[in-house]
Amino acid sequence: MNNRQLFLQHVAQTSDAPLALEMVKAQGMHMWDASGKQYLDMIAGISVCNVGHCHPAVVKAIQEQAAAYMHLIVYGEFVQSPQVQYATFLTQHLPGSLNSVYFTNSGSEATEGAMKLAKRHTGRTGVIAFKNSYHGSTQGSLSIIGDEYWRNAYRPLLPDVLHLQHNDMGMLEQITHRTACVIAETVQAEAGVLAPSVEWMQALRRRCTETGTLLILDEIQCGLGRNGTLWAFEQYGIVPDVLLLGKALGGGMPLGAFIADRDIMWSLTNQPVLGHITTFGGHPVACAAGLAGMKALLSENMIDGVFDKEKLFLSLLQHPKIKAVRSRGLMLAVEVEDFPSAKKVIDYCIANGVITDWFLFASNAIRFVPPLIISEEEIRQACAILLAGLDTL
């Protein structure tokens, strides 16, 4: 047997119809098939590698953690240098009240984490969250995220959890003195890039405040200058009780986070005591290479093109076919007639050396999220490839 016939016959299958691309080697924008074809990536392995795939600085931080320790104990017994360092790296590029970071294994996990400490420090139950939201895939996430589809197959889920209409001031009186948190992506990723309005963000903002009620905000997608700033709720004037970080937070390595202020973080130390706990959350390696990562997005300036790339991207993003172009930075959805649309295109650019796919909530929808390392030459290929597979609707 062929490794595609031993994936398709051991590897646990998540749909039907599985790309199965053998990939052989990945740099930079690049991945490459085991008959030597070369891809462009513009979907950046799902937001993962914001700044590339294979980053000398990330692989040199992981080849040396790895030769230092991997795994010693559960996650906060001992002091290991990579979650120190990267932690404090973290918080010195965040608002102040963000100053205590929980290092999980995913973002899913990370969701986990935040919506157990608005329960235990908040001493309240109720959990708000958006219709068309995506947090993750474990129970306590599939419970919250906007999707009815997704959600039916695996009840029951948690209770007293609400979804409201995202973007809609008239929903916010609906969060009161009962609710624990309210959790929303800073931009909804899975819908298609759905970006909410100022005003909108700033009113969830109060009205959070004024009720007690922690504001959770996911930036798993999102976060780490994707939107074009190193934070997406900076463009909103706002800063959350606990931000949710993951996929680029790892620089390529499994990594995610829940981060608040100390004095909340401080109700999982007690009654119970080891109030959350992960065996690998924060994995050594995983730490070193997220820390790598970050350092290099910031002195290689990765955020600073960010928005002039958008631009390029829109102003090339031009077609009868197009029935709209949603982006925030370089995440942009291209909005086509159906999902048997979407699909057509998808392969036709695949087939033609061009990584992209679709988003849960949006079918017809195209994904371009590329590392933002992209070149302007980059984007101009990526673009007239799909293009070209529009003319074939």
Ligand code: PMP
Contents of the next structure:
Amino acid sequence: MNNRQLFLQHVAQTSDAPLALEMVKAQGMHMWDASGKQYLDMIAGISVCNVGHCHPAVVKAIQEQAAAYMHLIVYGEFVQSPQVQYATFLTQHLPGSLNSVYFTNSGSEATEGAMKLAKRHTGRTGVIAFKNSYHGSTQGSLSIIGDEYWRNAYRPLLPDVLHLQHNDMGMLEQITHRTACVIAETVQAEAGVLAPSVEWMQALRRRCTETGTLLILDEIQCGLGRNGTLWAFEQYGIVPDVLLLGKALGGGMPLGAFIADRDIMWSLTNQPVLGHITTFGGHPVACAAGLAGMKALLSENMIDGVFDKEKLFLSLLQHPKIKAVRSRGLMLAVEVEDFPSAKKVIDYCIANGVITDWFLFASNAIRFVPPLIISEEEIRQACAILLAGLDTL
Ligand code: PMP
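What does the same protein look like in the form predicted in complex with the ligand, given that the last one was the form predicted on its own?
In what comes next, the whole complex appears, and the chain from above leads the way.
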């Protein structure tokens, strides 16, 4: 059996139609399959490879750290330089109240940790989330995602969760002194790139402050430069109480984090001690990779070009079959009639060397979330292939 057949046989499947492409190398904007065919990556492993694949500084950091030490002990006991250095670097680039970083293995685990933190800090149980939000696939995070189709098969889930309409001022009074936390994606990604208004986000912040509710912003997908500023919340003039990061945080290695003020984080240290336990969270190799990735992101000014690149995409993405293009920096959703149309165009793109896909809660939209290093020529190339795919509809 070849690797593709073994993949179908022995790697647990969660889809009846996996892409099942076998890549053998990835570098910068590109991947190559076993036949040597080159692909332009327009989804960056779903917002992970913001600095491109195998950035040399990230590879070097991984090699050096792996040679020094890998896993030593469970989270939180030893002083591990890559973890300390990355937590310090992150907090130097965040508002002063976000000064304590809990590193996790994944975005879902960051969501779980933050929800636990909110319960402990406030002594309350209510959690408010929003329709069409995605926060992960473990049972706690599944309880708060905003789509009944994806949730329902796994009931019973967490009680005391309320899903409000996103970006709706009228809903905010449902946040009360009983609410432990409100959790929102700063920009809803899997909904097909839905950005709330500045007024709504500021009203949400005010309501949380009034009621003593922790505001948790999930920037697992939209953070680290993706939306054109280092943090998406900067564009709203607010600061969350807890920030969730993941995906691009590890520079291509598995890493998540929930970040809060150390006074809030303190509640994880008592009754019970070890309020959140993780064996591998903050793995030194993942932290070394993430730190090198974030340093490259900033020192190579990768975020500076994001808004101009977005503009170029918007000027090129014109076609009678496009119903709408929604964008926030280099996070773009190209909406077409329905899923079969989107799928046909996606298959055409992949056959023609452009990797793209759709969104979990917007299957009629095609995803363009490339590495931030994409060049003008590569934007033109990807759009030309997408438009040719739309011509086949
Ligand atoms: N939040 C958001 C906004 C996400 O996009 C994702 C992953 N798609 C997660 C949370 C969960 O992250 P992970 O898959 O690493 O658990």
